[in-house]
Each structure stands twice: as C-alpha cells, then as structure tokens.
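Just the one chain here, laid out as structure tokens, in the form predicted alone.
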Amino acid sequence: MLPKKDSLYAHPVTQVSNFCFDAAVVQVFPDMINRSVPGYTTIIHAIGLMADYYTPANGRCYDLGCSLGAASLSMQAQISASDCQIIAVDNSPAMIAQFQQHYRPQPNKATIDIQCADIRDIDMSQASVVVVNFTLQFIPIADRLAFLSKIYQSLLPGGVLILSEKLCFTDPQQQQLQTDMHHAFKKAQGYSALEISQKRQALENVLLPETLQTHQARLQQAGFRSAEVWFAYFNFASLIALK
C-alpha cells in the first residue's frame, strides 16, 4: 500500500500551531519525511550497512527516535551476526503504535525491542550502534550534552554513533542559501510554497537546529574522540561519531 500523501498544511490556518508527532502526522510520515528531508532514503539504508560493520554476534544496537522504525527495519535487514537486538525507542505513542502494529520479526534476523519512551531516560549499556536520526534537534539544546555523554558511556570501545541532523549556518548568505536549496528541493517533490511556508512556522520553535562545528566541538566534550560527516546534502548532514 502506498504511504498516505502529506497535505496537513496545503490548507491556510489563521493560526498555525506547533508542530508534533501525533496521529495526523503518522499517517502521512513516510511520505512527509522523503520529500521533506534530502538524501532520507540513502541514509537509512547506509545506517544498516554500518550497523552490519560495527554490530557483533550479540550485538546491541539502540535506534533513538525510531519513530515509525526504519532506521531499525534497515538495521535488522542488513545486520548478519546472529543473536542480535535491537532497541527502537521513541516518545510519540502514535508512532510506537504504528510501528508495532506494522512490525514482523524476521527468522534469522535481530529482533527490535519497540518501546514508548523518553530517549533521555532509558537506560544503555554495552551497544554496538546508537543512531539518532533528526532526533536530537528535537531535544532542548541545554540537555543536550548529557543525553550524548549518556550514549557516549553506553557504548562499548570502537563502538558508533550515527547522527543525523538539520544544519544551521553562521554565514548569513550561507545560511540564506542553504535554505533557498532546502524550498527549491521541497517544491520539486510537489509542496507548494503555502505548504512551506506553514510547515517552516510550525517547527519555528520545535526544531533547533545548530553547526556542524556546534555538534562536533559538543560530541568531542561528550568523550567521542572523532565526529565527521560522511553524508550532505544542503542543510541536512549525518555524522559517524567514534568511541
């Protein structure tokens, strides 16, 4: 079946409010999120190939903000250790939900323990894989050092975490640029300029982007000893950070 169309904000509301991830945006995520994020489905397909690098036989992985699991279902398609797990959490009952009813656990495979959630309160121990996919600009920039420390100390040596984030830029013309790119990419998947527009408001004051240099410099204080960018594509980055 294919993924219900996103229109939730083809429409003018005289108040547009803030953005979240309820029943109404779960219906429409998978085609939300791929025409909304550059480069989303090569992403998630080279999360599972490092996952498969870097995960053992045994192996613990931990998917951040799974949200409807597919950074984990990529995970457990691609792992091929056996007796692996993997733990998907996510705070938006909707999305856990969705994801468990839809869930099939795969012979051979990594099974995925789905669970509802704060990511900043789980406990972690001994993982191969932490991803946090366009999660962590959803958490309150000042708890946002402890929440990667935490993964940091979870993590066992040479062990990965995959982060993936929208960027903000210091260069006001770089900026400005980065973000014309960001509309023209979303007008050629179909939005339309009310679409955008609305979409920008309603995640104005949810989702606070920040620097490469803002994320690495913080990833080094967190204890990774290297954080670089192994994927780009205007404003949206993902980075492999090494314990």
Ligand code: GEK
Contents of the next structure:
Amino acid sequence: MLPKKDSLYAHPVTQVSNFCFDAAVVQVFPDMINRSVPGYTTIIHAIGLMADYYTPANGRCYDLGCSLGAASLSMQAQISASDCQIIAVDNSPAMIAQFQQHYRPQPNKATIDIQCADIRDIDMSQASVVVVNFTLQFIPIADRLAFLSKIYQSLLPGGVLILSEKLCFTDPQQQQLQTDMHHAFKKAQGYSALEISQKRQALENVLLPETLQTHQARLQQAGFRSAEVWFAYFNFASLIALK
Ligand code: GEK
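Got the form predicted alone; could you also share the form predicted in complex with this ligand?
Everything in the complex follows now, all chains and molecules, and the chain you saw is the first one.
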C-alpha cells in the first residue's frame, strides 16, 4: 500500500489545534516524517547498522515512541545475531494498531513485541540498544531526566542509547538560520508556506526542542559516560550515548 500524501495543513483554518498522533496523522505519517525531518531515511538505516553492531545473541533492543515501527523494522532487518528481541512501544493507539496490522514476523530474525503504553511508565531491563528517535521532544521537560535515567539503568554494561531530536540554539541568529533552512527543506519537499506555518503552530506547545548542550548535560547526569552527535542536518541531530 502506497503511503498517503500529507495534506493535513493544506487548507486555512481559523484556529490551529495542538498536534496529536491520531488516526488522520497515522494515515499520512510515513510521507509526513520523510518530508519534514531532514535525514530521516538515513537515520533509520543507520539505526539498523548500529543495532547490529551492539546486539549480541539473545540481545534485547527497545524502540521507544516507535510510531509505525520504521526503526524497529530497520533493526530487525539488520541485526544478524540470533534469538534477539525488539520491544517497540508507543502511546498512540492509532499508531500501534496500524503497526500491528502490517507487522509480519520474519523467519530467523529478531522478533518485534509491539506494545501500546506510555514510555515513561514501562519496565525496562537487559537492553543492548535503546532507540528514542524523535520522541523525547514530546515528553514534558520535567520528566526527561527520570526517563533517561531509567533507560540508563536498563542498559547492560556497554549498551547504547540512540537519541534523535529537533534542536534549538541559544544564539538567535543561529536559531533563525537553522529554522529558515528547515523551512526551505520543507518547501523543497513540496509543502506550501501555509502548510509550514500551520504545522509550526500546531507543534508550538507540543514539540519542545532543547539545545544540544542541554541534551548532552542531561545524558551525563543520567549516567552516560559520553554522548556524541553521529548525524546532523540543520536543526535535527542524532546522538549516540554510551553506558
Ligand atoms: C520513527 N520513532 O519513525 N509514550 C509513548 N509514545 C509517545 C509518548 C509517550 N509518552 N509521547 C509521544 N509518543 C519514530 C518517530 S514520532 C516523531 C517518532 C514525530 C510517540 C507518539 O505517539 C509518536 O508516535 C512518536 O512518539 C513521535 O522512527 O512525529 O516527529
């Protein structure tokens, strides 16, 4: 089935409501995220490569805020170790229903256990790899340290967290440039000025970006020995944090 084109914000509305991951978003999600997040496809592929590098036989990986499971499926396709398990969690019932409906177990590949839950509440343990791909930005800032500390505790020695986020910048000129370049990216992907502006309004109080330095300091506070950027494209970056 071809993913539907995202035109959710193509028509003017008097009051833009807060963005949420409902059935309408699920219908267009692959198109939306590909045309909105610079480097998304590259990141998804590389998550699979890193998961293969870090996951031993009988290993366990988590994909937290899995949406339709792109990162889980990339890990499943690329992990070569035997008898591995991927636990994929999202709190949007519409996302999880769609992922479950399309999921097919693959012979001799890691299994994917798909769960509908709030990632702040789940129990986690014995993890080799934890993926939080563009999801921390939707968690209230006050909850982020406790959430990352739980991830740290759940990782085995030598385990890793892959954390991708939209960033903001302390220097106003840098902030303006990076925002303008992101909007230029979206325009080049076919979004109109109206779509870009209404989506920005919808996300305003929902997606809360922080600076790279804030993320790195918090990861260190949560216990990680180091957290470095392995990929960045305008105001979007992915870090790998080592236990
Ligand atoms: C991908 N990782 O394709 N608990 C569980 N899920 C949550 C929570 C929460 N508290 N808050 C938000 N979500 C995916 C893309 S999208 C990013 C991730 C984006 C979920 C939410 O339901 C949504 O599916 C996901 O986090 C964020 O690699 O749309 O920009």
